[in-house]
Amino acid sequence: MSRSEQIDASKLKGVPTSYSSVGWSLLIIGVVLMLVAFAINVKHASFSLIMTLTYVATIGTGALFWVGTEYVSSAVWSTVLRRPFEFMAGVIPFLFILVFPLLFNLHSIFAWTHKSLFATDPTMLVRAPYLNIPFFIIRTILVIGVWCLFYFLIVRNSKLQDTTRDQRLTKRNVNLSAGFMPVFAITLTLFTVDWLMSLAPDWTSTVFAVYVFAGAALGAMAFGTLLIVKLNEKDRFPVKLTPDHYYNLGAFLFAFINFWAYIAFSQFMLQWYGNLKEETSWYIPRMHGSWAVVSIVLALAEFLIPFFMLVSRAAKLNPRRLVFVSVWLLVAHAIDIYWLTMPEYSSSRAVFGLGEIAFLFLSAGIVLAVFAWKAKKNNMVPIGDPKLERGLEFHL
């Protein structure tokens, strides 16, 4: 009997009910807290909603990036693991809901929406054709729309293959994924510049989008690893994964922990060494007071500690270690987005209130609820993919 014939059909769809109940509970609590936060302080809550938008966007697009990477690289080992990442990418259409209230509140968020800034800062006149409200809204809608388009096309072909077994659908997704990669690079850059970098409109960095991408890829891999390992260890995955599958998940986590640290240090070192006012102005608040503490915590949480937790081969094979590190990295990703966003709201001290709590609940709730919803309707493994058999038998 082949490995593909050993797939447990009773586990192809659905996850433990706790996934859905916890996800919806977090989501509802997050929505209520965010509404209360808006009633108390609109500007503070708007920054919290930007953090939520960024967190969900990076997890969703990061997951779609990993799906596309499997197709363009013709990877075999990850075929059996691809569908959970497709489910995670299902949060992308919901970005329209998150961004909608922000589009009506741009004036209280972004300094470049104030004409007085252009009168006092002549350098801003050069950026006026780009930094204006109509073009900003158009870019946001187009960026999310493009992400939705690629998500629907790639995932539709993947699910259709479950019933048709048509190998041509794999070829179509390879071509779609090859087109998605450069488009993703451009659109993620636009999203990053618009919603994060333009919070400080006088600051620029040529590697900032790469930094956000590193966090997105790492965060999505952490969420995927957490869900896959938990389901497999609870005997709720349709097939029994091998230790080599675990090792590769741990290896990718370890690789992107280092990649994130490399890009973070490169950006900081180059701007510190250049010592230009328009560049160092972004880092100065983050190097003093309570923001300096957050900076140190971030470096420890997203690089130094998880680096040593995953550095050995044995650690990458240990399911408990993988689950713990994945949760750790998801929290670190939230700290990272907080560090990127909130100093532009309060540069003198780090703030943590109802809006930040809402951000944590809402972000986790959206991703987990959407994952459970997608898993209930679709097969957990791509049973029609021609690479599935080799993926099940994968060994290093």
The other form holds:
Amino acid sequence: MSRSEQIDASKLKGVPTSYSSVGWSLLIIGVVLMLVAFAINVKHASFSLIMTLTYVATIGTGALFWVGTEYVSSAVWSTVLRRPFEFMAGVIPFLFILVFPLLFNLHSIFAWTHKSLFATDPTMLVRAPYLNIPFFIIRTILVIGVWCLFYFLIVRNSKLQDTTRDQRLTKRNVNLSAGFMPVFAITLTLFTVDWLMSLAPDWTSTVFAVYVFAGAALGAMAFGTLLIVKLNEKDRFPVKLTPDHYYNLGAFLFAFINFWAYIAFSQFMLQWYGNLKEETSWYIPRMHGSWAVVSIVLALAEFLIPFFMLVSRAAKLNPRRLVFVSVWLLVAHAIDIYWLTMPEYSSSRAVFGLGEIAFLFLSAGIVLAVFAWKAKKNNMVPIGDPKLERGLEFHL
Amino acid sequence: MSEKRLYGLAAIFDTPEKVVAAARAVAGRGFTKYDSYSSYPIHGLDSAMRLKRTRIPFVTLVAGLSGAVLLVLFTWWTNSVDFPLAIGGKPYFAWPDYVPLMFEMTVLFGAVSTVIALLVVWLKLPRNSHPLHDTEFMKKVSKDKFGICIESDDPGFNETETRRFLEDLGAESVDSVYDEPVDISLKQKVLDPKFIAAIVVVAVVSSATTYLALNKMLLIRPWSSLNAQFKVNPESRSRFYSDGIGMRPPVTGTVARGHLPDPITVSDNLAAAEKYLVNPVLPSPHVMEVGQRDFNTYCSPCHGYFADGNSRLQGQFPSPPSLHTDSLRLAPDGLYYNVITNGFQGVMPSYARQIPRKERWAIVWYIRALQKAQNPNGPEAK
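Compare with the form predicted on its own: the form predicted together with the partner chain:
Below: every chain and molecule of the assembly, starting with the one above.
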């Protein structure tokens, strides 16, 4: 079969209208709730906005990472699935809007903005040249700016190929992606150190950014799997995907469940075993009281239960199971970010209020609305990509 | 020796595309007892062969999980039950320590059991060879060719028809493979003098090298570096301290943990005792119980249970005074402590040997309680 016979041109653009309407409703409810939360308690709401920022940033950059991986590794099977990930990465420019209210509010969020902290603690004095408001703002804008740059360049080339069918664009994107990989590693490290680790300024962990990356790649893959499998099962995907595509998506989910658990446990075990004050200070609140319950729920939700849900081959081929596990993992990713962030707001007991609900609505709303908006404007399949044909005929 | 039996027909194909197409045709014709051979995995071959799902993953899962469980049981029993050992201030059952080991054991048990299960299924253990072993067919498919072998057990098998069928599919060559069971007589092999000699040589060589490595080689430089550490070994002279003593005496004034020093040695100096001694023990229900027990044991025979001098030994010993007089009630704690420690004017003996220091102070607290009970409105009650 030739390429034109396999692609249903009527389904190339757009997704069911429910995607857009659900996304926008969630987004509007989320914005309203977040505004109310800010009116009630600025500090609590700021932490909720940090969670939203982290969630959207991890989904967006995780998706861009998968796009880059597809190019760098010259993967064939995933060419047909690349566009949904490009659409998901479309949230990256909106990070500027999310981060904007926070930049005016740093003093009520971060302990290191208080000069007294540096006066009393000699170890903090060493960090003073890094942890200060001007440099922090420069870093944040730089990091999101770099992400935007790579997003726009890679996606522009990919879109351009739909009309020109120029094979050199693939080569150019491979080079861009190869450059993006180390840049992404550095920028994601800066982002996580600034926005998550510096919430507890006396704590350090060298594997922290890898931990967040594992969650980002897993979250993006879960969201991508959810959308792709849903669209294909509803017969809204422009090509008919084979069960082997499903199997690979499930295998990636399974792999990153394990990778996440491996990194999470590595960080925990080394700090638990070393038993040093400056390291355990981060885990102690998370291991006592109601936060201990959240920690156990997180370990079950992001590793143990999805592990057994996806371990068999039949599960990775079952679309209903894949959709269920994807939604499950997206919720688990939200719990993960909640667990990373909120103990620094209330270390004695777990809090769940308006801000957390706003976080869930806003995050889900942004990623879904942006996906629907991008899908309306662009082709769901990269019809000009030279690798597409082999991707369509992919078999295990 | 049994005679040759036809095992099957082995066909060689040139390209992976041909073998996939051939496998699809063989499966389509209804053959079930056949297999495809290739030196690397071919995309699409599984579905072309219409393979049933194998049960080997269950073996892997069960074996892997039992590896993890056995490891937990083993570490729990050795580390918390049989020989409890506190390591790094951690609890005896420090589960995070065991997780890397659980992971390793899961992988080990899973991998080894998978290989064994594959051998069982493919070789039909305890048979340790396969009819296709050491054939031209196997040599070719291990290098640059691809093959399909249809077994003669298959109900649709007919030697001439199947051979023509495979040739029509584009096979480069079709060979008959024969099953030739070899009779292995275990008795002869085990008692073979060469075999026994080999075992003896291996045993001698391995034990000799082990002995030399552990007892001789490790004492030669550079392996001996672990023995030459810069530390004082027991019963040896320190080269660091000028007096040659490795185990240093504690600094003057060092107090052992839990030790209650006697701040002044008061023999007959009551003035000093009254002035300087302060009760260092804080009152608590436990302290009061200790004080009551010791008072009833050591003091009450003469002083009476209520410290009023009305005791069960009255008349046999010099009667002590009541401790409820105004002057004694207002006397400082140091006086009582001093009298218990040193005795009183040759009439009351020293109780220093019988009563440890902390318990003497507990007795003082108990005496104070008795005094307050007898004089609830006394001046010191404030």
